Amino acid sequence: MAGTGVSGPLAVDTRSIPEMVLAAAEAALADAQTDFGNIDAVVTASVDLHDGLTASNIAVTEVVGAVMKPETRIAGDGLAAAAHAACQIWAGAYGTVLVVAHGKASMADQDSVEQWAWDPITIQPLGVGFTVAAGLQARAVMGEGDPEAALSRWATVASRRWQAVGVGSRPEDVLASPVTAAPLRALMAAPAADAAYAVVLTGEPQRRGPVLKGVGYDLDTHAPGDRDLASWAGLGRAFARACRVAGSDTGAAFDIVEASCRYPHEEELVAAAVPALADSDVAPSGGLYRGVAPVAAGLGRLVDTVDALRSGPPARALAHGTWGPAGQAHAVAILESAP
């Protein structure tokens, strides 16, 4: 597959959500050199919970041309609508889609909303978010080693992802923010945003761009206390789905990796999960530092994705989302620069 048309964050925004959409639409549409009668049918991500309304997408559906037309909505990540985009390209039944997510974190807070997400008899009464949830992660990953020495780790790694973004957080700064969910400290935590990215893909042969390889996805047990927390196996499941589309191996290499982790714990269980990734940088624009927007994350990791493969020489990428708590559920797209 060939022909990625992108659009970027739009970062914490004061406009309404059809507003914001319509922008990174236009703009994807824009970057890919065509318009909304050449879009055969459209994949949406948007879950109601965060939006505050049923049938989120209906909000949506003129501002991303599909009035009239076939239109898909994901109640998960952005990147799992990508996926599901290629797969109705691959299968013959559309040859352009356009793939729109959004998340406006500033309308409620996150914390308060995401327990709502939860088992309604076994876990929400004890009043605990998703923050909780990667607390109690980041304490299995840390197991019975050294707490100190996994702290400094993590501060660091905290501390590199907020430079990278612009943010001058020193790792002794990290390590003073006040704990959030132990052994969590606030400035671990990639901050919530609002964000709409748009991608178009396309099958066209005369369209030249990053080549869309393979996807895989995985839904995990729901319920924490029902899988390992210490573990991002569903990770790993998602990967070897990717890798067999692609043809792969998947103890290959890649040269650029886009991988969605809010704490810097889940960069260590995403290299467990991959291999292949262990000494790679899974963040190096920053990741989800410069905001996390729910459920359109993992579709802004895919634009850095292409956006590295079109400014730098011939290689290969991986780009990665994930949605519910501490990691429940995973995306991953494998890219290659245009032949």
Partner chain sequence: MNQQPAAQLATQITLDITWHYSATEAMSRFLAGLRERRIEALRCDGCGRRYLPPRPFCGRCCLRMHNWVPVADMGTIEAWTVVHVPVLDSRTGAPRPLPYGMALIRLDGADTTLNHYLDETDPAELCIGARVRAVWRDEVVGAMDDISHFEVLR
Second form
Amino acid sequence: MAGTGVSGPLAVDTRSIPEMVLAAAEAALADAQTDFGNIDAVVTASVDLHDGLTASNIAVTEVVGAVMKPETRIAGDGLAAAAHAACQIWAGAYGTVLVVAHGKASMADQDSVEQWAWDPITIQPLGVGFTVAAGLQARAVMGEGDPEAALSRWATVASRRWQAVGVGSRPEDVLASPVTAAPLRALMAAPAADAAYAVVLTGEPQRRGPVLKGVGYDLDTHAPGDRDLASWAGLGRAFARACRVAGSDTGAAFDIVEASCRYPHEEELVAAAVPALADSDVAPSGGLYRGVAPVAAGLGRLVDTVDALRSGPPARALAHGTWGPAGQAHAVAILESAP
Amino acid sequence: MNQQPAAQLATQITLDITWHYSATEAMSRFLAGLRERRIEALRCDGCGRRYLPPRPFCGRCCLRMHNWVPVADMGTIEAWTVVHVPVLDSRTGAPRPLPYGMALIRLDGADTTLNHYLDETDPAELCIGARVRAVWRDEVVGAMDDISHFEVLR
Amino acid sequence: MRAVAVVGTGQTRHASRRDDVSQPELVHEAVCAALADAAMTPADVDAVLIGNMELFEGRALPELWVGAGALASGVCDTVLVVGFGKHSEGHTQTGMALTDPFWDRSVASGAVGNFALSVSQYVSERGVTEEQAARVAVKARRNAARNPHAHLQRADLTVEEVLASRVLAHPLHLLDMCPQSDGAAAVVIAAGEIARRHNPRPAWVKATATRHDQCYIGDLDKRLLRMPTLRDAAASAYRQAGIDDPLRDLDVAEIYEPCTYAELAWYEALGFCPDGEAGRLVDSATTEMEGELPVNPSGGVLSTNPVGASGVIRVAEAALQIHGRGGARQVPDVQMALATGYGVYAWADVIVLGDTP
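Structure of the form predicted in complex with its partner chain (previous: the form predicted alone):
Whole complex next, starting from this chain.
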């Protein structure tokens, strides 16, 4: 990991997508003490329906410096784009790859965009977005247990995350906020945001940068009724893959974890899917509560992980990204401090 | 499997999403200029290309651009066609009358070309190199179609 | 880098409407065919890559509902690559209109108009005739008649009929353009020994190259004529594959030609002939089935165009020729095959496949 760059997150970024992306890309290159001329290939993450543009990557081709270079677009979370870039480097295809992801939630009503990911015969006519899927999942996680206890637990977690990002919502504020999709309350959810993230990956040895040891990703079945909603089994499988690539034991503990949890119940899903994380704080930075940029947030988790590894003692870290309804898709990256 | 399949279900759903697009700072200045019937391009300090549409960054040189240069509302046809298939008019949502002339136009003072409509629909009357002049709408709002079309000069 | 090869290919029947299947079922049809061709089951596949054009199908995030994870070489041993398009279910015209809202959305002329603009420059500079372009259309639909998957099959199409078809945008006639199709294609790619176990003649990947360019239609001077992305990608791929003279060294080419004039322009960009000689190349029948370098035995994009699958189909058809499984469209003794991809002049991909690693 040679460099990272961030633009946002902001609740509303009045700049255009190319300007947000350019800011993040330039920051990552500066951090890596390199320039566009040393980039062999670019991987971008974007989704046409989020951006309201067909072939949404071509709007950023220039600002990511991909003119007359290879560019790959991933229509999924930016952490998956980073995984793709890592594979390109491991395969020997390219030496240094720039990865950029952007998401601009303020551009459109997210529920109406997300509806279009559902099956048109069985689910779309219900008019539900991913918030409803999250509500169904929270209910499934609650299971037969005491609803009040779960709500109180989640309100405490949400409050802690809000405090970490400088918002003073107390557990009682969270519980008192409006119900969005029962049992979820408005203040349980991390807020939608606009952001762009960039990382420079290289096969060259780095003095400073942590080493990306393994990546993995996995998708669960699509229809909520076809999956066990009370489990992020896909995360477990993605994690096992990343461990296999890293050559590490799935039971080995992590010093730093940055998971993409938009709701408190998702932190419980992480702990259940990856026992090695059961005792970890999965969002020490406040995680997504600073703002969730669609299909970019996971790359933001990777950026936070890299920053934490660089500033602390030698450590082992995990970054996680998710996209789709109720955590249908997961990407995992395993990192270690530079030797 | 000789059985005739039952009539299959199909459903129709209308996409209804409103997107709020932000213009780049460069495009905002360009569009403000159109309200005064003024066209400006951004010039790259690296390659010297004068870009329409103006944009923050020259992808050829990987340099940010800051230098504005004036561009005329007259230019030269670099490519042309006469289109007979419908396209929707973005102001009215109705199909444009057919056929319509279309060209890539290099405005005097710019190095890239811009695509726009022509007042001519007879292929025999069109050629690369022909000179054209912008015909502005009476009401300009700061949009590309403040120029309703280009007039072919003879 | 490990040697990897295409070991199986599968396609659906392509047609203007496949009302008989949903989008997942369409994908399923191609995937089953590819896995069967590679003698594999889903359990043998480590990862899946899937591509389409969201707004042409009216669906978002397709990889979610087709149910696929994705990884590239180096981490996996076997990868399934899928492309699909179901134009009849989306609104391609609207999708095509979703360009830069400030610049060209209000002055758009659609895909055909855009092609016609660049064709006018190509014709003006190269002096190719309507008849020469029409010959490409005839070749494509005649070849397609030997391809059971192809959408438009016309063994008896004539140059006169192409020229008599209605003008869509001067100088492009209806039969100069690709159709819109419903369809899907899949290929199975495997590494080293696995490839050998699953195919007696694996189509080894000798070279890959991708180039992107600036995105606005007016950014690139004389796009069809110059096509720097395709020229640069081809030069890089030929270098990787040790190809000095593509006309001599390649045995077959499956190129992504959205209209007849584009095929002529690609002949020049891909080095099949010197610049300005494409018209003569098609007149000499060099790129016909019996010629020195058959181009698009499948019938090409001109005959079959589920946009999200059209690139994968090129790779599948090129691989098929090396596998020796081309049936009526098989070119004899193929050792080196070319496949290309393309996107609105903004990018080009080139892949060279060979019968040895």
